[in-house]
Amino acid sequence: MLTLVTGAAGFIGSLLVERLLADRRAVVGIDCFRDYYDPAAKRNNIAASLRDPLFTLLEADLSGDFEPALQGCIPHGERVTVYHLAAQPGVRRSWGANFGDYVRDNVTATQKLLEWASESGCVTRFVNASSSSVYGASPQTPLSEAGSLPAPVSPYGVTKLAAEHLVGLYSGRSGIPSVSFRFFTVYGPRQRPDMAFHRFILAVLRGEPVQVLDDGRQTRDFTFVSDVVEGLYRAGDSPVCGVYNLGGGNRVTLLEAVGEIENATGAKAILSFAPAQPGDARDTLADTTRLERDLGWKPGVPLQEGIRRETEWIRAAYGL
């Protein structure tokens, strides 16, 4: 059995690759190292895995002509589990002229990967990374898969919902079992530099202002990255299908999260407030009842511990 991980050098993807290799599974990773943030950081993420003979990295663009190169990495008759994590991230950058990048990387790339999976005859399972952004600004919390209507309020959320629908359509046509996970505000070591906790922790450690959008009393369901990786890993060997929330059960306001960062760093935050941005939900909280029941998964890292681990990583990464 071979495992294919797209977005293999990213925040979540690189940690999933390491989890799979630790279980001595052969992994092919795909990444095109887009410059949304420094590609050198992504190459550093994947450096240890490249030393493992069970890992093969294919530098390819899923929206381009990747199929021949990928097929050449898969031995004849091998069965393949696909984890599709490659995407163009970020709610705020998805507006305006950047939208074409989101269509290319979140919709077109997903459709081309699904076409390959359907035609190759080797894919036995397809696990897709989606986002809580598909729910938009729903006033209902907790958000449930059956009871909360997806209504994105950002172009990014629209593209992730479109990808979910494509996964469902192709699964129905090809018969490949598939599951999409709606991730809720993932954080932890290797987090992208544009994400809130990375920026907040770095600013506090450097004695610089922490920019908080809106009044800071909006809430998020923060999910530590190892809990996300564990959910993904279990789904690869499980018969579960459909759409599932994956949230950490750590719902706090941004101001409360900053307080935890102050505790972890031992420094006082200098707060700077800015207006709310289009596309940002006011509150999020995942109902993970179905995932806990069907997959036996539960979040295991509380917010205080998760922020401590990310703080240690940022200190090491920046020499602070």
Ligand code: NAD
The other form holds:
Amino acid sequence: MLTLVTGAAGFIGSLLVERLLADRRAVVGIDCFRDYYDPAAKRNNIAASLRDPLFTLLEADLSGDFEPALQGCIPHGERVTVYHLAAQPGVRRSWGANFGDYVRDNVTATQKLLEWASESGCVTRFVNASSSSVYGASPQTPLSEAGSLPAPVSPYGVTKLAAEHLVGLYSGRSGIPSVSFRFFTVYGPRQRPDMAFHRFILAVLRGEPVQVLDDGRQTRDFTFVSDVVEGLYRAGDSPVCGVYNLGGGNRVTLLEAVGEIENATGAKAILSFAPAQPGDARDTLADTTRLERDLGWKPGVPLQEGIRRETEWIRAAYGL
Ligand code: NAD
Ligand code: UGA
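Right, the form predicted on its own is done; let's see the coordinates for the form predicted in complex with this ligand.
Let's see the whole complex now, leading with the same chain.
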């Protein structure tokens, strides 16, 4: 049994790879080291895993001709579980000329991977990373898979919803059991440098202004990355199919989160407010009843502890 992880050098992907290797699973990772943020950070994420003989890294672009190289990494007759995490993330940047990157990495790449999965005959399970951004500005929270109509308010959300639909469509055609997880704002060690907590903690530690978009009273259901990895890990071995919310149960306003960052750093935040950005949902909160029922999963890391761990990591990563 082999596990394929796309986006293996990214924030969430690299931690999933470590979790699988810790369980002595053979893993093939794919990443093309996009420069959306410093590829050196991604090399760093994957460095320890590269020393493990059970790990193979394929540097390939899923929107290009990756299929022959990938097939070469899979021994004949091997069964493969796919975790598809490769994507162009970032909600606010997805407008204008950048949209092409989102279509390429979230739609075209997903469709090509699904074609390969259907044709190769070796894939027995497909787990896809989707996003709370598919819900958009739904007026009612908590957001539930059956009760909340997806209506993205960012081009990024549109591409993630398209990817979800492709996963469902190909699953129906190929018979490969598939699941899409809608992650809610993930944070923790290795968090992408464009995301709020990474920027806020760094700014507070450096004594620089924290740029709060909008009035800071918007809410997010922040999810610690080990809870995401645990949900993904369990889904690899379970029969769950369809769409599942994966949210941390840590819904707070941004200003409350800044308060936790002040506690964790022992420093005062200097707040600077900027206008709301197009594409941002005002509030998110996951109803995770389905996931708890079907996978026995529950979020385990409260916000205070998660921010403390991310702060520790940022201190070490930046030498602060
Ligand atoms: P990330 O940018 O750290 O990781 C994604 C990785 O995919 C990167 O290393 C990138 O180089 C790689 N990649 C992109 N396009 C590729 C392609 N065409 N071929 C091969 N590799 C490619 O992002 P992340 O925050 O770890 O997100 C992982 C997944 O989770 C994404 O699908 C994202 O949409 C989803 N997600 C993330 C969050 C969050 O809060 N971080 C929330 C919801 C959903
Ligand atoms: C995050 C990820 O970046 C997306 O890839 C993912 O799909 C999405 O979660 C999701 O849950 O689906 P976002 O919620 O915007 O998107 O996460 P952050 O970038 O951490 O932003 C959280 C909040 O902080 C937002 O309200 C944003 O407007 C605000 N923010 C962000 C600031 O006030 N200042 C900043 O410098 C950055």
